[in-house]
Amino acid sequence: MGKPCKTAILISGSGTNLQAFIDAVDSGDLDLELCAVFSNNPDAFGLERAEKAGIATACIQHADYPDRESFDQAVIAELDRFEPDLLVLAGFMRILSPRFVTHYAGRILNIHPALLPLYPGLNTHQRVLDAGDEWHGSTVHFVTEKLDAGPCILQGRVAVLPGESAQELEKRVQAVEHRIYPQAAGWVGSGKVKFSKGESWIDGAKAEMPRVVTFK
């Protein structure tokens, strides 16, 4: 058995997805080493979650830097101290510079609250309702320089219920996120999923489509 994949989680807020990772590791369902939690917000509650779980924390405020590139370079220097194999963006509210993405190429995961390539960007839940879609969910994908456009790994979906609000739909999709994000990261950590030549490979085959799990 090799050592667990060293994983740093980047947050800006409460850290509910971070908590899902902590719980999955604690229960033995996820074989990752959570080596650090980084935030650009010193008041992020997720930092308290990390400290309670005994995970190292680091914080650099983006307002202290004149531009995105200089901030990202400082973040790279801080993260590299922990020698992470994988970065997990869990509500990290910063658009990453090309330099950052290139430095960790193929080693950054994000989760987006939509069934990509549908609805990149913001306000996805209301957009799904406005369109009258039958299904909605979240997608775990590798991060590339183009926002919400990296190769997909895993999607979790739920049926849109008649008459539900965007807030109700968001809550159900968040519950899906907490299930699929640790699972997808575990796949990457174990080598089941790899990033190669701009594509996602699952079990040794190029993934033309992400794996899809349907939740009630």
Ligand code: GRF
Second form
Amino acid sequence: MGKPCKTAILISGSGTNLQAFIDAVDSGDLDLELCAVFSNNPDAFGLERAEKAGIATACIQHADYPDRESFDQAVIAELDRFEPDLLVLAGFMRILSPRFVTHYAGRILNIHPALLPLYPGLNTHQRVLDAGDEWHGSTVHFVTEKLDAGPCILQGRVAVLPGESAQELEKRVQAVEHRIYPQAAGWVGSGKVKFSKGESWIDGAKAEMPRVVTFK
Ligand code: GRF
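Take the protein just shown as the form predicted on its own and give its structure as the form predicted in complex with the named molecule.
Then the entire complex follows, led off by the chain already shown.
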């Protein structure tokens, strides 16, 4: 067996997805080495979760930098100290500059709370309810320069229940995220999933569509 993929997780807030990674690694279900947790927000609760789990933390505040470029350059310098193979964005509320994405080309994952390409952007749960959609869920995808538009890897979907609120729907989608994100990252870490020529490849075949798992 090779060495586990060194993975840095980037957060801005509560870090429930980060916790799902910590738990999956602890239980032996996920073969990644969580080498660092980075936040742009010193008050992010996820930093406490990381410290409790004995993972190195780093924090740089974007407000201390005049522009996105210089902030991203500082983040790159900080992250590279940990020599990560993979970056996992888990509620990291910053748009990444092209320079950042190029530096880690094909090595950044994001999770977006919608069945992409549906509903890029914010307020996805309310937008799904407003549209009367039958299905909602979350998507793990590779990050490219275009926001919420990189090639998809894995989607978890749930049926929208009659009369449920955006908050209730969000809670159910978050529970799905905690299942699919560690799984998809594990696929990338093991080499089952790769990014090449701007596409995701699953088991050596170009993935025209993400894998989709339906949850109750
Ligand atoms: C998740 O719902 C994810 O879809 C979005 O940000 C949220 C992060 O939540 N990108 P948490 O900080 O992991 O609890």
